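Below you'll find only one chain, the form predicted on its own, shown as structure tokens.
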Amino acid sequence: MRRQYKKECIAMLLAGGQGSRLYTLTEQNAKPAVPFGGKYRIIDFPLSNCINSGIDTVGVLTQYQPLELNEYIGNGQPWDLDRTYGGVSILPPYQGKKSANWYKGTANAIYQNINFIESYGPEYVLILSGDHIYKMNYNAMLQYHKQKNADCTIAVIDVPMDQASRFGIMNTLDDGSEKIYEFEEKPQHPKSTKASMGIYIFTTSVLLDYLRRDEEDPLSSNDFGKNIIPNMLGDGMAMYAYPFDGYWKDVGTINSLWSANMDLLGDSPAFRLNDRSWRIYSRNYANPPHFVGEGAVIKNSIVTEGCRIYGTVENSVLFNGVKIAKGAVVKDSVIMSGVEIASGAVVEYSIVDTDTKIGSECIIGEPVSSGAGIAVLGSGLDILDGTVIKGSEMINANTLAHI
């Protein structure tokens, strides 16, 4: 054991998801490393929440395409997580003395890192997902967990009834206690609208006991939602819902990623990034200030460092180093780092991944009003002059060769 002194609570951040519903955006990248909001990555949000909440020890569990994510996190300095004792630790699957296993499920991923947890001797363990956009005070949730003398506390958000079947739903007692008596995984006929956010606080001794028991069950899926939570409820453990009423979005699909970026725009955005009381930190690279040329038009958009704008940009999010030539038009789109859009090109209702070049007179996507869906261009593509890509099309290096 390397324990020097105990940590009251440590966080375990599940960041190994493949993100298959983001298609070409995650072909070479783990979902938590996907860019968001002009200068961030998705994983910036739970990491920033941790340090803002006073949690300075975070294990990041990686698996799928971890290289860029590992490089991005580095020593944790941007989030003040470069600590001598604690800080951020990357926890990939590893080969033990007897065997080597990929993480088989969310519970198994935590189980394989029990030694990491025990090395800090925490009383509580916070388990997080790396693919949600939100700001949340985890310390307030921890105090709630302690006041309830809970074995497990699950953060929940109220969702519309017609969407409740997409989530794990918590059913709680009617006495106002928020005590959970039933959990339904994506029910066809939900009894409540309290959806699990995939944020859990466990009393450590209880968590480790259930992880070990789950690992011994050959029929288990080794998953918190499918196995650990139902088993604890079945045993009558003290489990409570923690209501959250702020902004929260799972950006695991193209539509949700686009809409979350659009939620940053406007005079009164649905999600504010300029909140000085709760900063979102990120690893930022040195870029010159953005430049807006004579005759350029920018409306209701985020334009990040290093951009050079000579054309028209409306209702869009531009990451660093984007170049928009004179006569080019970008509307209702998310344009990631290093993209170049030539003169006469029109990009509408699209997501364009990093370092892609769009030639002159190209037509990418269709207006939002057309109902055609979001066009997506992968990274590092060279779109030839005059190319037309319709709404809903997903273009990577393979599909581009057939256009």
Given for the second form:
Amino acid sequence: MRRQYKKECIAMLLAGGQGSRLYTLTEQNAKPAVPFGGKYRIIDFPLSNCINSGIDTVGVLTQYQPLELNEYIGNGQPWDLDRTYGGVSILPPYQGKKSANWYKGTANAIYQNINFIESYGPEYVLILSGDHIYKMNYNAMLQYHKQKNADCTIAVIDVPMDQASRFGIMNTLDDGSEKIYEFEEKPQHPKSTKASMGIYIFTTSVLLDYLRRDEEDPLSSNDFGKNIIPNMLGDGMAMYAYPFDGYWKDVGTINSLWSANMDLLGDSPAFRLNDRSWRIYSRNYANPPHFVGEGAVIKNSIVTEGCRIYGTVENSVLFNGVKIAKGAVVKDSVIMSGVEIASGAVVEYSIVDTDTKIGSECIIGEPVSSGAGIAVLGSGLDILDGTVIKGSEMINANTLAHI
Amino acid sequence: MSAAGIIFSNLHDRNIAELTGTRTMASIPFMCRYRFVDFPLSNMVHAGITDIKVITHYNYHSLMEHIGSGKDWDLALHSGGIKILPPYITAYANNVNTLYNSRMEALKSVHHSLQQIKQDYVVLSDCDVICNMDLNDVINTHIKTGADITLVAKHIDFTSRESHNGVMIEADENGRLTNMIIHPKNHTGYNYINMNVMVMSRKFLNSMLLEAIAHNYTSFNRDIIMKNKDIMDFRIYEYNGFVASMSSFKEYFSASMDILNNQQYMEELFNVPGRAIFTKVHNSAPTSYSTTASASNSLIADNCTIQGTVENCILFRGVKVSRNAVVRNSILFQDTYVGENASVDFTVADKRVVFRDGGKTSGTKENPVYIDKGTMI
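Now the other one: the form predicted in complex with the partner chain, given that the block above is the form predicted on its own.
Next comes the full complex, this chain leading.
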């Protein structure tokens, strides 16, 4: 059958990563489905960026613990990605005629879905990952890619020189053209501060050509950063850096996830969620408004629908349906949906995952100024009255049994 | 059992004239993020009703905006779903081209659409009855008793009633309707009040409509119920749950405050397991409290910015209360802006009202101030 529609650019969102540095938060859950910012999941940011940028066809490549992620994405309706032509498609690894393969690496994941890409006949493919919090107009990047006549455009962000060795660094020509001549993964002595954001636009024909060649190389680890990008640079392809200067945060660790949540607080927050010109869409649940009881204190915090607050909340992010009893204190913490905190409990510098109940007089976490890290409570736990959990501790159902 | 739903969106608009100047009764904002119509709609959806018609009259722009495709109630369907029935005006000027004034005329005006209903039963509901009701039980009771019409009624004490709006139903010990008194005055003691939610079979509805058209009936209560009460079987279904019935602006304010101050009412309306109240999704960000914020005994929607003091308030989405502003005992609709040092007490501010820095507005519990959409104070 002849193709009835054609998309200029489609997005492929790599959402199969395990996110092992988020420990118990990703035990049952893929990293892109980790809750963030009161009512969102990490994947809401790239998905909302897509739809706000006019990209209405998105393949989401899943592999690790996809149940919750699949359910969350559903038919894509919250992001207006429930389209007759295009929309969101979940792309798990599948069994082929000859073999069944897990996604071996980021490039292999895309390679295994070349059919999907070709079915839309796009001129350009946008590659995204599901681990960052940012607002970005991909369409502006696409225009840049076309204007540069590039084979590949890589979004980069300026990072402090002393941190540059943690990133993949793009070295560009001095002539202001932003043409990339070298890529260094986590260099010990970085030559520039242009860190790759893991956002690529490829001209489709070039991408498919390199993916096929990479697949034939038995020594390749089938990864964009390790193989595809260096190979293309080696061949002298036209590769450009696209400088981005907005807020961008990798939320792949407990600390960064916590601090990105803290970036939402304040009268002029580092990252603004209530931006009507760039809405972040999410799956909404039917919750009543939140209730603030008599005697409750809420300061420098964000609170979502369905919460009932009678205690004290400071410098915290509360997801929907959180209950905080009179006399309970929550400070500098991220409390996910359905959590209940009983009277007299003190929770500070903690991340508490969904539906966990914290009994009265519990003491969870301790100030980071004391040198401790963020305490993490997994989901669905029942913390008995008077339990003390120190900073940096990671509690899940198994470790809880030993307290 | 299969049923279709019919919702009357503005039969009693004049009761709350303040809030229906630019909208239907159905689209009056209520409790931070809802509109009246969300309650009958959600009740119907939870009873498995997926074919719903909303009869409108005028001012229905806000209602159409709110309902959209119906997807927020899972009613964006190829088969059935939600349909708004605007007034039916024929191309030829004649006496047919008058807008309806009563329930009977409203039904007659859309009888062509109603004839397309395929379900065996029809639930008819007004939209100013705010409750979370198990309509399935009403429909099943209707089928079991074999009544011609089942009217949902609540047993209330008429002694303390301030308004004389509504319809009182008298029934015998079997629940069979024996009399109906419209706008009852000077009645004391307990009796049933009609909640304007009823169930009948499709066949009954259609034959009743044909009869009404043939004889030019104009009143449902007078020409159908009262005329036939002895020869047909009209029964009441007693509803025992919480209902906020609002027949004046004052009652709108007091009912809202009652729900705010009574946890039990909140539970009965919003926290019934498996029967959430659905509304239009706005994708608003969470509400942000600043270091200077102070809030107490208030219900607050998402996307508000609280820098000042809020006490005993109901705040809709996108309300901003600036530093040193004090808002008490008030209901602020979507996107109300309260400037610095402003003071607002016993006030209902419609959408996008601006209280300028230092502005003062104060009503009383009995007479809250109403401020029209978009006004600058």
